[in-house]
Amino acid sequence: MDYTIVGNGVAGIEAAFKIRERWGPEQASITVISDETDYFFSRTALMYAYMNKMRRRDLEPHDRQAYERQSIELVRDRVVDIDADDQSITLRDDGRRDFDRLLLAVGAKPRMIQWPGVDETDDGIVHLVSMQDLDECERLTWTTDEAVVVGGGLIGVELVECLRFHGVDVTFLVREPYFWPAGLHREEGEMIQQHIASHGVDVRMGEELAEVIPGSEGRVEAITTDTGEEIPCQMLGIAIGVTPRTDWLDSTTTPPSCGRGIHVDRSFQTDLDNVWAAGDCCEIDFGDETRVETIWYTAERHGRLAGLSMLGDDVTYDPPVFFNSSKFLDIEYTTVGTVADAPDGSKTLFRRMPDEEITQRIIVDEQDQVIGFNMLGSRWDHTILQQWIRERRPLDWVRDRLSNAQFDVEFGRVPLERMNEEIRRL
């Protein structure tokens, strides 16, 4: 049996060990392709690398022989058609291949808007999303001075720290009244803008980009702002999110079903014969609801399971509590549950420390049973948070146990004690 998974993220990479765990080469013989990079890497890690934290070898969780103790074929390559009638990809190299089951797992891609000015730029638009995207940045910043990075989600500011890192000047389009509605509610949106700010960013809250200016030589030179100021740049960051790289498959010779992303039932199973999608490329059908999750977490998990639905398992995809973990530059952050989209009538215990950037914010329903967290400025285990969400604990019973969810880090825990708290409907 040949099992042909393309794509080397997370979750093509998962699915390729689990499958490996059930047969041995023998009987299976497991094909990884990609042409981003030779190696599986930790996308979320980027912006270390480009801080010069980590080596990008450091980026890469499993050594590289992993791949050869357990016979499973990396080929740097891209895929230009399928063909599932015939069970065969081509690819744009080394031609055509046959599979028995074909795995998708093609990730997601900045998105990107056509302003005025943006088809004349021919370099110095960036984003923080792949590999080859830290090799521009690090072409880049060696001769850039002043930056415009536009969007205020978490890739956005990751992109932000990292320019300042280098001694960039750095101005940050966010077109919301604060930062990161998505994600945040308006005081702790306020509290990560002024923190943003403070690292000497000019944070420009309600303005959006409204034209690229390049150069001479094609290189961006400014832009210009939805209030009319000209902003001077010598890179100019996108990331107002990313989108299922899914536009290649409309050329292809049976292409699968798609909408928002490729897809899927819960078995993570698109309607061609013997082909599976998982990650962030991939739509998944719920009957009552669709859903794209571009989450690296969320991205292992199908994997694992798209991985036990290829070996015939019968698998029913459920969404795990949601959670997700990342810095504002300095400070903490860990969601989980439902935040920002609660459901009319619940309310929101809100506290924060006197003096300091530290939040506590934990959302309950009409029933007053907890069903999101936002902790921002200390460290939390998401797992026991997950599990209150999972057992329906009431607000009080949370409360007074809370410190049990707290990690020890190096300065002690955040003492709770010390929290101005207030109780408000949302």
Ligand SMILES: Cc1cc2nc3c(=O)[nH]c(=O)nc-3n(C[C@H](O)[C@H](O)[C@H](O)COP(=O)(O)OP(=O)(O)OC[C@H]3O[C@@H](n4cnc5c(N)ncnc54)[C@H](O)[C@@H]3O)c2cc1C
Second form
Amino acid sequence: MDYTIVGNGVAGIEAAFKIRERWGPEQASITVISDETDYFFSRTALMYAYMNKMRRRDLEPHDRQAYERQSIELVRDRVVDIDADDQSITLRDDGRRDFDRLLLAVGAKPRMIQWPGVDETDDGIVHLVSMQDLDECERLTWTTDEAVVVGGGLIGVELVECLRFHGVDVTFLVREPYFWPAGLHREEGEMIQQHIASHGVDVRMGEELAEVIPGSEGRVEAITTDTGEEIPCQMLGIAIGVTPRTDWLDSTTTPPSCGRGIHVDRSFQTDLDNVWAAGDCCEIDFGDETRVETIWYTAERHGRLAGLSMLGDDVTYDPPVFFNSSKFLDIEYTTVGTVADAPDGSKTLFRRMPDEEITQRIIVDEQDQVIGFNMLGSRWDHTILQQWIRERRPLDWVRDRLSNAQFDVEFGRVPLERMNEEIRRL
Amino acid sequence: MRQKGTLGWLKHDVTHRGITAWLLTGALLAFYLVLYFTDWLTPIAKSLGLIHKWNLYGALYTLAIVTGGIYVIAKYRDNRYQVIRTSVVIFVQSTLAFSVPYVLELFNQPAVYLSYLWPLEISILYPKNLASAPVYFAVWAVVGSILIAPILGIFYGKRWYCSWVCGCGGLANTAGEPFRHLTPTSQGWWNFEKYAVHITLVLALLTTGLVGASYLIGPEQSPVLASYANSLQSWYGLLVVTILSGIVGVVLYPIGGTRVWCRNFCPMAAILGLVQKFGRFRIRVKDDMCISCGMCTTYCEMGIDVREYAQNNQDFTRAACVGCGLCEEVCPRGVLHLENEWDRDPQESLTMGALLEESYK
Ligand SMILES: Cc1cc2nc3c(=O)[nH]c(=O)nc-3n(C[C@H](O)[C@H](O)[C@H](O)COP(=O)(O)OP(=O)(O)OC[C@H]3O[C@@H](n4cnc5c(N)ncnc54)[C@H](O)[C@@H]3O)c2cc1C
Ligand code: SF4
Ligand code: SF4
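Moving from the form predicted alone, what structure would you give for the form predicted in complex with the ligand?
Okay, now the whole complex, with that chain kicking things off.
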């Protein structure tokens, strides 16, 4: 049986290992194809390479011999066509290849808007998503003193941090009234905003990019915002989100059905026979809703399940209570359950340490059952918080036991009893 | 990518095995050769009012730990484990390892180094030295080395010594901070370490045993044994104590990372590592939270592939781990937690067979 996997991100590689766990090289040949890098690397660590904290090679989660030991063939090429009827794909350089089972784990690409001036600008506009983006960023940083970053999300903050590390003056354009309403409530958003500003960043809330102004060489020279202000910059970072990489599929011989992402059912099968999709690129049909999940943890989980599904196992994706983590410069962030989009009528308990950037938010629904947590500035064991959500614990119960879920370093446990509290109904 | 400008170049070059790193290594090597094999430093020490060149070396060593320690405390000021641990390292170095023996010497008392235990400092258990040492120190040397060190190791892991008390670890974790990511993580190094550190341990045991036996039997009774013991003692002194712990351990910082000595050769680390495997210390991994970024592996000065455990949701106790806590500090997702707990994750099976099979892992 030939298992072919397109994309060597976490979803693709997890699927490959899962298949190999079951079948030896005699029963299954496994090929992973990617046009981005020779080896799987951790996209989440791109910023650390940019900031000289890690060497490129350190980004690779597995040692290079692991693929050989596991007999996983790695191919550096681009897939340009899929013919599911014929069970073959076409590679840009290496031509046609047959498969028995195909996994599309092609990830997501940065979202982009064609602002006026973008087409005339040949150089200086960057993203921070792929290894090639990192190359671009590094090449441009040498000759950049001022930069503008557009998009107040998680990758935007990372890009801002990297540019500050290199001594670049950064203007951060955030469309929303406070930082990241998609994940945070106002109090936390404003705290993060101030924290970013305290690192010497000019944070502009409620301002948008209006026009890109290229210089005579074609490289970006300035931008204007929707307030009409002109801000000089030699680099313009766009971090307004990612979208599943589906566009290239339209022109293939047998395009799989796509919406926001490649449509899959809960066993990660597409509408094409013998073709699966997993990770950032897929849109999963849960019956009552469809979901596109573009974080590391979900991609990893998708990959494993898709691998099992390709082996013929009966797989039904049943996502656990949502959790995610991030870091806003120095402030660590853990979120569990439903927070920013909590339904009306929910009650929130907001806790803040006087004079420190440490907050906690606990959300309960109308029945006083806990549904979400947003924790900033200290460490938490999300598995305990998840458990409390599953057990539908009431607010007082949770608040009294909060210290059970602390995960701070030894001697560094945050004194929870010193925090101010405030209860509000949404 | 390195920072721009000359300073950016220098910072990168010296911490990434560039030309300046090699120059620094060369300078350190020259310094150590002069220190160990000439008397050129004696007049300098005397002119500073010190008794001999070793006081001068002690003062420089302490200075390096204090300045490096202040830098580390400032860098990790939000991490209380690091702040407290580093403060203790500075305190132990400037008192037990430097000023206490110096003051004793000033008052014509025998200089004793309370923070250096056997088998890191194997000579303290040589019977001749035990007999001539002050009684309190002889008692401490025996009880501390044979009883207290392993017992504390059972309860708190080898970190209580390697990362809180020991001067070798102390220098690595303070002045060595900029070089910690250079420790190689490859399988080849792991194979080397596994043999090297246990061979030194066996040598240390053998040397102590032979020297002790020869003393007890008496050199007149058995001159052959005595001559073996003597030559082993001086070989061990030269090869292990002077060359490996004294010179190589520090000289290679800019090239091979800190803890070259601790990881590959230190017999104390070897013993405490085995003790640690049966004790309470472990690094707990928060399930499913690892983003495989690799910061932990990069900054582990013992070359442990921490990420491998973290991305497999596996709590672990590696014999090599000195409990410096830097993996826990640099992890951007707070996945790792150093702790002392008796209950273990069921995944961590520890049988004698596994221990022998994997040896040190
Ligand atoms: C800067 C950054 C930071 C992030 N930080 C976090 C974080 O902290 N936490 C978190 O949970 N998530 C984070 N994410 C998101 C996370 O990295 C992704 O969700 C995850 O990597 C998705 O993995 P994947 O396997 O689905 O796709 P990808 O990793 O995108 O892999 C897809 C691969 O397929 C290749 N490919 C695509 N099309 C083709 C083709 N036609 N032929 C050949 N190869 C092709 C692509 O080049 C790519 O290499 C971050 C993302 C970025 C960009
Ligand atoms: S595993 Fe962590 S605590 Fe142990 S030596 Fe490595 S960095 Fe230090
Ligand atoms: S530093 Fe943390 S998130 Fe990164 S690989 Fe290590 S354990 Fe995982």
